[in-house]
Each structure stands twice: as C-alpha cells, then as structure tokens.
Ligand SMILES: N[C@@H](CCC(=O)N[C@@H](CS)C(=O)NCC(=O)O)C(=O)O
Amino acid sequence: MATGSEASKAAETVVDWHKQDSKRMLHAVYRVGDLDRTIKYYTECFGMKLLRKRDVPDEKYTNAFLGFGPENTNFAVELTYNYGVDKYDIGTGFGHFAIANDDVYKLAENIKSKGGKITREPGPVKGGSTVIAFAQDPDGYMFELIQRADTPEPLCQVMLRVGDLERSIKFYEKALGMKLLRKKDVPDYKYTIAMLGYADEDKTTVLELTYNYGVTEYSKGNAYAQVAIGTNDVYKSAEAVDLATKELGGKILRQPGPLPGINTKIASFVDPDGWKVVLVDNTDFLKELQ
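May I have the structure for this one chain, in the form predicted together with this ligand?
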C-alpha cells in the first residue's frame, strides 16, 4: 500500500506532468443513422466543413469528421455510421454540442430555410443575457447556438449532465489537468454549470458539465460515445487518470498502448458518471491526418 508521503509524491508528479503536457480537446465521437443526411445538415445548416471520411468495411462502419477548421488546430465531430443501424437512443445524460456565431438570429433563420429544426428560438438565455437558440439535428442531437464575437473555434462546447458537480470538477482537474474556467449557479432554474478546459472558453472547445439540483443519475443511451483528448504521452496521462479514479471513481477501460493496425497510442477510461474519454498520442494523431 502507498504511504501518505508516497501518495502525495505521486500527486505532485501528476501535477508536474499536467503542466508539461500539451493536452487538447480533439473531437467528440457519436453515432448517426444516415451519414449523408447528417453531413448535408451540418454543412448546409451549420456551415461546417467535411474534413475527412474513412470507411472500415471489415468492422462494418464509416466515419466522417466535420468541423469549422483543420483538425490539427480545431475541434471536430466524428460521426460513426454502423452499417444497417439507422436509429439510436440518445439518453437523458447527453446535453448538447454548441456552435458560437456572431449572429444567432441569422444562423437560426438559415437553419430553418435549409429545412433544419430550431427547437428554441433565439433570445437571452433564461436567467442570463447571452443570446442562445437550440437546433436539433436529424438524429435528435441538440446544438446550442451561442451569440459570440468571431472566434477561432465555433464548435465550442460539449455539454454533459453529471450527478455531483464538485466530484466531476475535481476529477477533470486531477485526471486530465483541465482548468475550471467558470462556474455558474442558476438557482431560479435549479442548475449549476461548470466550464472546464485548456484555454479560454471563447477561444477553444470546453466541456460544460451541468448539475440539475437533486438529479444524480441519467441514462446514457447508445448514441453519444466519447470525447478524445490529445496528450504528449498516453502512458503518463493514464497514470494521472488512474490516481484520480482511485480517489473519485471512474475506471480505466483500456490501458495505454498502440492500437493494433494503425499503431496510434491511446488509452481510455470513464469518469465517475460513466462518461467515456479517450486519450490519443498527439504525434500519432497528426500522422493519422496525413
């Protein structure tokens, strides 16, 4: 068993590693029932670009990557189409992705004119002043549209609901070296949100964790899969995750190592709520893009 001083030394090593590492949110992975339908919707309604496509017939699936900029600098969505599966259950835990735009009213009009669905008209967020709207994609995934001046990263949030916000904040700080960028309690609407990430929330993609007062459990469904985070060393990053899971919950799913076939080094784990994260070696990821 680790003595007290060994444990605190391990914690210090982890903090040092997070400081040295260059972690970055790479993409969110989820399943869709018709790849062409989603690509059309995201390019026409949201203005995303199709960045790459990869068919893996041996495993009977196709991936498409879309986003607002190249994957070596920007966040992307990685859509997965499993041959023959046209419907998924999104569950109650997944919240939304978000798109920042300098004119949400115009964006919402554009979405409607292209046949897209606006489920919440543009206007100030309840309990605040930022202009938001919500759009729903053909599979039922929600996209919050957020009014914000020009930004290098329009694909700006992945929102997930959690059962204990303080536990989640500690977990993402310790396991992944994320910073708590902002926390906002909205008692009138009985929820608290925390923005976590690696740079300012108006310049990069952040994880938005939402706690609804009194709600500790959500269903995960089978549609949303995970976020991928780049790191300079999956082995060292996995050690940090391992320590965090021992203290706060969650579990390593895949020990760090190269993926058979493509040799990209990865590790994966679930957080205390069961949300999955994949760590991907930064250098291997750039090679995949070539």
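Now show me the form predicted on its own; what you just gave was the form predicted together with this ligand.
Since only the chain itself is given, any partners or molecules it might have are not part of what comes next.
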C-alpha cells in the first residue's frame, strides 16, 4: 500500500505530465438517423466540409467526419449511422454544440433558406451584447450560433449538463489538465456555466458545463456518445484519469492500449456524471488521417 507521501508524489507527477502533454479536443461522436441528410444539412446550412467517410459493413455502421478545417488542426464532429436505425433519444443531459461566425444574422438566414430550423432568432443575449441564435438539425441536436470575429476554430463548444459543477471542474482539471477559462452564474434563469479547455475560448473548442439549480441527474439517451481528446501518451494520461476517478467519481472503461486492427492506442472513461471521453494517441491519430 502506498504511503501518504508516495501518493502525494504520484499526484505531483501527474500534474507535471499535464504540463508537458499536448492535449487537444479532436472530435465529438454522436449518432444520426440519416447520414446523407445530415451531411447535406451541415455542409449547406452551416458551411462545414465533409472531411472523410468510412463504411464498416462487418459492424454495420458508417462514419462521417465534418468540420471547418483539417482534423490535424481543427475540431470535428464524427457522425455515426448504424444500419437500419433512423431515430435516437438525445436525452436531457446533452445541451448543444456551438458554431462561431462573424455574421450570425446572415448565417441564420442561410439556414432558413435551405429549409433548416432556427429555434431562436439572432439577437443579443439578455443583459449583454453578444449576438447569438439557435438552430436545430434534422435529428434534434441543437447548435448555438455565436457572433464572433474571425476565429481559427468555428466549431467552438460542446455543452453538457452536470449535477455538481464544482466537482466537474475539479475532475476535468485533474483528469485531463483542462483550464477553467471562465465561470458565470445566471440567477435569473437559475443556472451556472463553466468553460474549460486548453486555450482561450476564441482560439479553440471548449467544454461548456452547465449546472441547473437543484438538478443533480440527467438522462443520457442513446444519441450523443463521447468526446475524443488527443494526448502524447495514453498510458500516462490514463494514470491521471485513474487518480481523478478515485477522488471525484467516474470510471475507467477501457485500459490504455492499441485497438485491434488499426493499432491506434486509446483509453476511455466516464466522468462523475457518466459523460464518456476517449483518449487517443496523437501520433497514431495522425497516422489514421494519412
């Protein structure tokens, strides 16, 4: 059994690893009922590009990766179509994705002109000046449209609801080395948000964690799957996750190691609220792209 000093030293080593690592949010994975319909919607309405597509008939599914830039530098969405399944339950826990654009009014008009659905017309947020709108895709996933000057990463947020915001902040800091970028309480609407990531909000994709006053649990449904995060060493990163789960909750689902067939090294876990994250070896991920 490790002594208190040994455990403390191990924790310090993990913190040091986070400082050395080059973690980056790679993509979000979720399921759709009609892949071609969703690709058409995202490319025509949002202006995304189809980056790659792969069919896996032996396992009866097809993936499509879409985004605003190449996967070696930009965040992407990984859409999964399972043969014969045309509908999924999004649940109450998943919130939205977000797209930054320099003219949300024009973007919303384009979405409507292509037959897309705007659920909140463009305009400033209450009590502020940032212009936003909300759009809904054909499967019911929500996208917040945020007016922002030119940004290297237009696909800028993944919003998830959590039952204990302070616990979640600590978990993502300790398990994944994320930084708390900002926190905002909105008592009029009874919620608090926290933005976490690896760079400033206008430079990268961030996690937006939302706590609604008094709500500690949410349904996950079967539509949204996970976020993938790149790391220089899945083994060392998994050690950090293991320490965080022992202190704050969550669970390692897959111990680090290569995937059969493609040899990409991964590890996976769920956070204290049950949201799944997959760690992916950075070098192996770049080989996959080639």
